[in-house]
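One chain is shown next in structure tokens, namely the form predicted on its own.
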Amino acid sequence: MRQALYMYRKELLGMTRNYQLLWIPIVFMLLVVMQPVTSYYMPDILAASGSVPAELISKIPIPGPAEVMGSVLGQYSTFGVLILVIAGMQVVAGERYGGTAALVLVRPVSSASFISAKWAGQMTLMLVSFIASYAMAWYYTALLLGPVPWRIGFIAGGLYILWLMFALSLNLLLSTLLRGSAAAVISLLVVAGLSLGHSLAPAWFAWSPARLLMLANAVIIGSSVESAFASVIMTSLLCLACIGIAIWSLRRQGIPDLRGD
């Protein structure tokens, strides 16, 4: 536990280093809050660019706070994921190849510490990240558009989190297989390739995480929900294996591991 302490603080050091602790959370806010201020102004700024019709102006609806934050969630979906595969392909990849995780591993510290310190990292990142910007949305779509109730705000919320920790969770599984930019591909053509097929046929992707997708954006817009116990629980089960997995694969590559042998 002590060495997977110490492992944690290192990586979160390197993250405030390399300044990914700063760039990433502000990235997301950025992305996130343009889409309460657009959905607000529209109209205004279709008026200062004085190429659409008054008559047409005036028909556009602004949208209620519920669909706008539907519109926020389907921006962590997309290039949510995106920025944090790619910030987090080199997360093992790049250690191992870079010789760094044999000088770790040599001295008494185990595989599974090494793996879990890894992960933390990621997972704070991402909380950072998410949370900042999540809350920075809800005040301006509450602000502009209407108030937003927290009950199913945090629901959506918490559903779009367990998304983000089994991308990452993938993520890391495939850092440890793979070099760093395989790793980040294949990531995303999982991550997509679950979406979609949730998409296209529901029944028989009900049991991949992509269903917490459709579950949040039925939640936040206030629409009937079937309980989300079984989509929890599968995925923090492929967290699980994720991990697991690349704790066994890394003992497997034959870096020294006086713990883990």
The other form holds:
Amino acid sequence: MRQALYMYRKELLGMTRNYQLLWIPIVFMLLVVMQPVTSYYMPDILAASGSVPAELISKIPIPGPAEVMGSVLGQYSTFGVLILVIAGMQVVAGERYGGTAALVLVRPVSSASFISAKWAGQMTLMLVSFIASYAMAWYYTALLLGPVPWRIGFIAGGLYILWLMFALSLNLLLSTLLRGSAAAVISLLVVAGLSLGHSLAPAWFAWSPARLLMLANAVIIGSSVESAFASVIMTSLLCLACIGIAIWSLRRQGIPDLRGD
Amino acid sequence: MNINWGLLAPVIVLQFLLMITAFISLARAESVRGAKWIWVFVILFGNIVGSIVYFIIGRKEA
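Let me have the form predicted together with its partner chain next, following on from the form predicted on its own.
Below is the whole assembly, all chains and molecules, this chain first.
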């Protein structure tokens, strides 16, 4: 346990040194804060472009707070996942192929504490980015377009955090099995495939973590939602499975042959 | 068109912070993919995207 904590601190230090702990939260904030701001200024923007007649502009409705928060959440499932997965694709592979893992793992460091420290580091980065940007989007939406009920906002945010957690756990697992960019590509394909599959054939993908996205969007626009319990349990189990397999395979494969790389 | 600058100020500050971070990182990096002076232009004129592209593909993993 102490070992894992020590590794986790080292992980955070590494993310500070390569500026991830700074630039990713900033990018997230910029990404989502644009939603309420551009929605609010949309009539002005169209007017400035000059090609839209004035009477049409006055008819364009400014979207309500719930719709804007919905599109904010949409940003996380596209650009948010993309940035987090690409930034984290080297998380295990980088150290294995760079030779650092060899130095660390010949000492009595268990692969369980190695992987769990990596996972905790990735989660910290995600949570800091998500909470900071979500709070900012929430504040701007409330300021410009009207209040968002607390309960609804929290539930939808929580479901999205769980979805991002799943994407990052999968990325961690793939980063243990493959080299960097392959891990990112496959994680993104799986995540995109799941959410596409779920929107095309909801009945077949009812078990999948992608249901969380649908639930979150239903919560935020205030339509009635059947229990999210099953999806939450399922996603948590999948995250644990990813971590478990990552630990097992790191222990099994050990350190790759560095010759020729 | 009247713009509420108090509202946009945090956004501008964030953009500026992102750019500064990218420049500090660039200045302190021993080597990057491609030439450093190209990245200066990418970060300077690429807005948010320029900095993101620099952090994702410009930096070499240490």
